[in-house]
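Take a look at this one chain, the form predicted alone, written out in structure tokens.
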Amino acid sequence: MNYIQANTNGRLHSATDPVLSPLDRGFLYGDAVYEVWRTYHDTVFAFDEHWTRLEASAKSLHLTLPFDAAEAWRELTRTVAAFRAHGGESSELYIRLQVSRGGGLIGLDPALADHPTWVFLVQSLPPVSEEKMQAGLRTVIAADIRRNHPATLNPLWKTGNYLNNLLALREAKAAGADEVVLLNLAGEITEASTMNIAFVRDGRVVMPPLSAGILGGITRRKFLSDVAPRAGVETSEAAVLPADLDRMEEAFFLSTTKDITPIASIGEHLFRVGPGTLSIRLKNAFADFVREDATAHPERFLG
């Protein structure tokens, strides 16, 4: 296994070392929030946007974060430095921060927690193979699991409870697919297990709206506000049903760790992939955007 650097409550250690208490509520109940950052050109992408989303998730769970953005940044850079000192690869980085409500007596009552626990994790960013990028991901629609309804565990909250998505992905993997597409209770397409989804129809990009019950992805937001307009591509948000797939020419996922990743198929429906597609043009436009963004934010350069 490639080395993963951890920083638990300020203590630097290998992620394989046992550190957390078995009474931690993140372990017992998934009572936690988290965020994932990545680097482009050794620069942390969209740090402030991810931090703001972490604050919103914590507020929704009535969980108090143990530090502000400035202190979090200091601990992030400490963890990255320790990772590199250990001989961590010089490739782009995956950075995760999880904050749980902490430990205490066993019981659901949040008041039993004594103080929050936090963990930074840093590793080399797992690459998407060039073969997969050209061929696209094979996906299926989950048959047994639906996306959480916003009135239950709202998908807008990035919490430590991913059991619903995990079971859906397990179903897809058992069917031989790379990824899963989840429907909501109304039968509308929402997103994948950890990625937003978009479709290309008549040269325009169509995305399920946040109201369908999806995570408000940072990459999705940057795509809508910056990348697509700069590329001269029109976008819209609208409900997408499985019956609409026959009218979609291309499809792609959007996520922090994989940015824009083409989709080859959803079940029996095939999409255009490879050179010459709008998906690849938009992926290249996204690469141009993050290159310029890294230059514009030298304060987020990790060196």
Ligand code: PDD
The other form holds:
Amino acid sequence: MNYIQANTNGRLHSATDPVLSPLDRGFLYGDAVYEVWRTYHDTVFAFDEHWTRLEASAKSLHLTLPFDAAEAWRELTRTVAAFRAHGGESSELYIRLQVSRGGGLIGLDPALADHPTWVFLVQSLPPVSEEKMQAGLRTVIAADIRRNHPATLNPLWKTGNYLNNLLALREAKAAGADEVVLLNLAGEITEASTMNIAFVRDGRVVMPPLSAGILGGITRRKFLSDVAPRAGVETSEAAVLPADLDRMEEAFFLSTTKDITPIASIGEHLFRVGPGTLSIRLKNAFADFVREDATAHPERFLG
Ligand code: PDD
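Please move on to the form predicted together with this ligand, as the form predicted alone is already shown.
And the full complex, kicking off with our chain again.
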């Protein structure tokens, strides 16, 4: 296993060391929130946007974050420095911050929690292989599990409870697929286990709206606000049903760790992949965008 650096409540250690209390509510109940950042060109991408989403997730759970953005940034850079001192790896980085409500007496009542526990995790983030990028991911629609209804555990909140998505992914992997696509209770397509989804129809991009019950992905948002307009590609947000898939020429996922990754198939539906597709053109446009974005944010450069 490659080295993973942890920083638990300010203490730097290997992520394989046992440090958390068994009473931690993140462990007992998934009573936690998290964010995942990544670097492009050694610069943390969209630090502020992820921080804002973390604040929103915490607020939804009535959880008080233990620090502000400036302090979080200092701890992030300390963790990265420790990671580099350990392995000296030169790839781009995966940076995760998990904040739980903490420990205390056993019981669901949030008032039993003592004080939040936080953990930064840093590991290297290899790019999606060129082969996968050209071939695309093979996916299936989860048969039994649906994306949470917003009135249950709202998909807009990035919480420490991913059981629904995890079980759906397990089902897809057991069927030999790379990834799962989840429907909502109305039967509309929502997203994948940890990625948003988009389709290409008549040369335009269409995505399920936030109201379908999805995470408001930062990659998705940057795509809509910057990448697609700069590439001269029209976008819209509209409900997509499995019955609409026949009319979709291409499909791709969007997420921090995978940025834009083409989809080869959803069940029996095959999509265009490879050279000459709009997905690959948009992937390249995204790469141009993050390169410029890194230059525009020298304060997020990790050295
Ligand atoms: N996942 N949808 C879900 C359910 C997610 O967990 C994620 C992020 C996304 C994409 O959001 P963003 O573009 O902000 O990364 C969509 C992260 C990467 C993870 O859990 O590893």
